[in-house]
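Just one chain is shown here, as structure tokens, and it is the form predicted on its own.
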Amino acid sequence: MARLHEYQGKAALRDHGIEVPRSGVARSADEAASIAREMGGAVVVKIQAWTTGRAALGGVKMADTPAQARAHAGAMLGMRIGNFPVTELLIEEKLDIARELFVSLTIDDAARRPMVLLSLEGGTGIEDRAEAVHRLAVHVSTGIDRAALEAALAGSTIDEGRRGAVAEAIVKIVETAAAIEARSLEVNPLVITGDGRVMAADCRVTVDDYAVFRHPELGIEIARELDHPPTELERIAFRVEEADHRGTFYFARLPHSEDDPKLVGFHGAGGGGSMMSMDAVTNAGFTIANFTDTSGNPSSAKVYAAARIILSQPGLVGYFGSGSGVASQEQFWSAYGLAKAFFEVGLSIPAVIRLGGNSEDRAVEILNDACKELPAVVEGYRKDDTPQFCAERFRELVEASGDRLQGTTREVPAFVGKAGSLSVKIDRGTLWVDLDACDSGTTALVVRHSSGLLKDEGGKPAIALSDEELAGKDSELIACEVECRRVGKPVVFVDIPIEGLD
């Protein structure tokens, strides 16, 4: 589920008729002071971070003057929440709060419908007051059960003259959630001010990933569940995923220090198997730099891109890949993508890859053979090799290596861009064939491994299909590249530059 910052959630609430405090977003201490000056009174300075307990972290401060707002902002900007820096602050008018309420809409999977949780005594300590929380059903077409809502308010100590405004605010919260396709929308607190206004003083919003494309107005960069604003690598990875529908690719940076002597890149396949594998490599004493998953029968190009992105993280001492052997996934396609990434960057740190599942024997053979000339040791394993076994073997290789990744630059063959080379545009890149290096035997080799995409024309490789038919065949062409390289004939190169890396 994609998350909104507080200021983004409040903008959505305001657009649907719910009153919110006057505010502005600051990205510098001077901006914070300027916004506070415009407010003309006391303000609250709040970090914008996807975490609970912001006040306890020093992320919520009161400021009576613009100078105080500037000082608080200077201390807050750059704060690290889970190793990710705070870059935005909400500068908001200080409210005179007379009463706090708690309103939370979530999707109740058991009831198979939205449900509103309502506490008329605020959200503090709500876990210990379950009996005082009202559960109000929401119909997907007609909205909240108004009779139940009015009954809950009628039994409360809220001033009778304000109950109508509170009910209307709750109705609008539900309408907001429906309009933006929120998976959850919590207003904590919904307040009644000293002058009788009903306002959303804070909020938390998550939006269904698959609905994000319908709501550009929300400003969500990445339709993924992250606990931090997206990093540049996460943006790069999401562009890869958006451009290639074959299988899934998920990349998330985890909290870590690049100076950690046990930092490893992680590449999983399938949720459950990935979780077990992360536990195994962590138990072996390593710190995981990222979580990555390529599953659902991904293309070789997508796995290649995932490996390149993982390896662009500095400070890695190893690359650990392991997941579950899912029924639809032919593992040799992943092996081709990994092998291409590894030899393109001249991998210098150990890699252990568990490729359990369909065609695992072929996958392990491809990976081991294609990577045998690399500076680093690359070992492939099967489903009967447990994640624990693989993690222990990985630990042995890392300890024997002692190497550390300081960044990778891919190697592009000299025949790329050279006059006389065969060059054809494909989806996401270009196919290159070194015609000058192709005698009759090499041409036969290229054609044999091209899955019918190339043909022998006068003793040289040539395109056998139309440009349109060839365009989406990057996986087959990567396979041809790797197979030619395995026998010492690196005459094929599939150039797939990754925006933001290359």
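Residue numbers count along the first chain shown, from 1. Think of the rigid core as the biggest set of C-alphas that the two forms share within 1.5 Å after superposition. Because the structure is predicted, anything quoted here is derived from the model rather than measured. What changes on going to the form predicted in complex with the partner chain:
- If you fit the rigid core between these two forms, you'll see the Cα of P85 move by 2 angstroms or more.
- Relative to the superposed core, K372 undergoes a Cα shift smaller than 2 Å between these two forms.
- Once both forms are fitted on their core, a CA shift of 2 Å or more is seen for A42 between these two forms.
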Second form
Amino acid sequence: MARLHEYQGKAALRDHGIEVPRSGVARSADEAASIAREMGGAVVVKIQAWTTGRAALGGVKMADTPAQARAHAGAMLGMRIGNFPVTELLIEEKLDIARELFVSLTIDDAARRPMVLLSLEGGTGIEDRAEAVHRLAVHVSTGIDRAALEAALAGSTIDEGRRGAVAEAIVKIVETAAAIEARSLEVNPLVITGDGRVMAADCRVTVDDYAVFRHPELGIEIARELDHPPTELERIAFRVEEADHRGTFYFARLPHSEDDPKLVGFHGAGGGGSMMSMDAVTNAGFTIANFTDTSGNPSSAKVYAAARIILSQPGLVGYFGSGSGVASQEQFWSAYGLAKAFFEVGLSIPAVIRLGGNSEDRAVEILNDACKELPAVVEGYRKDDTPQFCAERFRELVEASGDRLQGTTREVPAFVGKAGSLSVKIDRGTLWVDLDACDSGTTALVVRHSSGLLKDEGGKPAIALSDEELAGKDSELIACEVECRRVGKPVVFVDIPIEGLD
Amino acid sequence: MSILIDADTKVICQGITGSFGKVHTRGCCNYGTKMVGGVTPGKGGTKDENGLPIFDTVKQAVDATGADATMIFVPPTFASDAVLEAAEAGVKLVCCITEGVPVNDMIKARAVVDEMNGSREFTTGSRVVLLGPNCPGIITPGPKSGGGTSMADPYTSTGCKIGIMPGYIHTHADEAKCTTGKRVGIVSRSGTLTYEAVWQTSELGMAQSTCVGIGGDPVRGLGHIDCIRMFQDDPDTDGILMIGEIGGSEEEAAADFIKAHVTKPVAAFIAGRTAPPGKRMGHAGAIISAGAGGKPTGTADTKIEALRAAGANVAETPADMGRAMAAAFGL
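Write the structure block of the form predicted in complex with the partner chain for the protein whose form predicted on its own appears above.
Then the entire complex follows, led off by the chain already shown.
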């Protein structure tokens, strides 16, 4: 689930009436010093990174003067927390804390509603003190159970005079979570200051990936639980996901080292089918660089884009594709997309693809045959070949290959962009046909494999539909390109550049 | 004879003129499902490519056709409204196939459905049963009696398929390929693994009574326990195969239920054993939480342990799901 930084979460809390410390976000040491100066007095400097235990990592420091703030900021901005390079710091007024409380809201799948965990006796080590934790359900129309909340407060050692303010803050935390559609919102600690104010001193927020589109105000770039700022590749993949809704495409980069000698690209199909295939290839000793799922009748163009994105990751020694054995989608569309991606990059590492499901025989034949001239061994398998079998076969091929990719780029044929070639706008790209290379036999071949989109006009291929109709097409034309290539007539090229890669 | 649906179930499709609604309405018609119409606001009074009448509202569709089930293929933002429209129109089984429905929408929709039923659980007596979202649907297979390529020549005349699963992989107990006489009820959070399990059980000579893909979202309709209870009570189900995933605590709760209430043989599989904590594996609900004190919750291992302790035969790998079921039967 998509994460917010502390400063973003606090802004949302503040917008919903919860008091938060005065603060500013610094992206340089100078900025940190000037924010501290404006603030006056002691400040806290905190790294903004998606991690826990920042204090122990040296990511939270007190500064009594702007110069100290500058020094801390200088040290922190060079830090790297796991996969997260620190680029932003929160400079916050230092609070006079009299008491710390713990408030955490999560969507509870068993209760089927938000559930608030509340510890009124301090947040540290809360997990070891289950008896001190209250669980309060949030009802969909009436909100948090006020009576239960008040009873919990009445049974606590919190000053009677402050209980009302604490209750109010908790109610507003719940309202904030609902407003931004949080999957979880933790305020730890919620503090009572020496002068009796109730404030959110820290917060961790995740937002429902499926609801991110309704909340542009949150500025979430990629609706995913990343432990690092989005990489360029993740941005590229997410743009493909967002642009093409025919079937699903899910790309998540998993933690790995590019030097891992067992690093492979993973391309699943179907949620559970992908997970079982991931299990199989991981158990065969491989590290998967990414978790990717294309399913729900994806277009050839989408499978093509997924394969290109997977193959652009440096360090891969193989490409493993496997999902359910009985995918309820026409698998030949996937085979066309994969074949196109593989020969565009001149694939040199082994690929094992389990294409079980509807039209699997046709899919396997297309993939194996279309890729036979490649330097790589590409093998398609069917539903009766288990993921374990495919993973074992994959292991043999990778061991025999010894090759390793440093990312890939595509090769575009010479007739693309040439005067005299047929060039027509299609969905997100352009169809190119090398008319000079089309004799009557080749023209007939192109037309036959074009699903009626092209026709023979004076012995050369021409478009059979209006420009507008063709502008929405892609998969049929990818099929046409692959079929022509299979018989040694590479006269068709579907140019669907991937923004950021090509 | 099965749970929730049978050959007499009359089905409509909400979103019948959309690209997915269209494809899968045809698929259900060709299987032999009694499709009786569809709903697309603004297109009422017209017919779809199969000649099915289209209505503006679910209420109109129910009044005109007597539909008792619906299959929903509307975009995620409209899905929870579509669910509630169907429930309020009196549809008994609401199957929401749509993926990507915000969890807050489902919390609200589920709360309304539960209120209508006066219960937080679904039983065969529920006024409305919700299935999904983000699921493949439900099928009660019938014996193959035709080609399955058109409405005029359906695959079977006594089955019912509501959803996107391939029909041909299923086996009915009357078919010759059901050599063991055993009828398995399948319940699964994963669509694709359901198909895999169906295929494997069929290959091993077993039939399926009903297969329910309950979907991969954290808040949804039918759960493992609802289905397991119905299968336990169904005289035509001989054993239960349950397929879970990482994330949440439903499989653990199901294990407790199995231990206390289930007398039929149970086999199980849990997907996502090698998933790293904190990473969503495609499905919105498939994520291992960091948990209190850094101890991850919702892992495959805790679920497998709970199910084994409840007496279920848990398959080590997905390729063993069918064999695990056969072994649970003592075959």
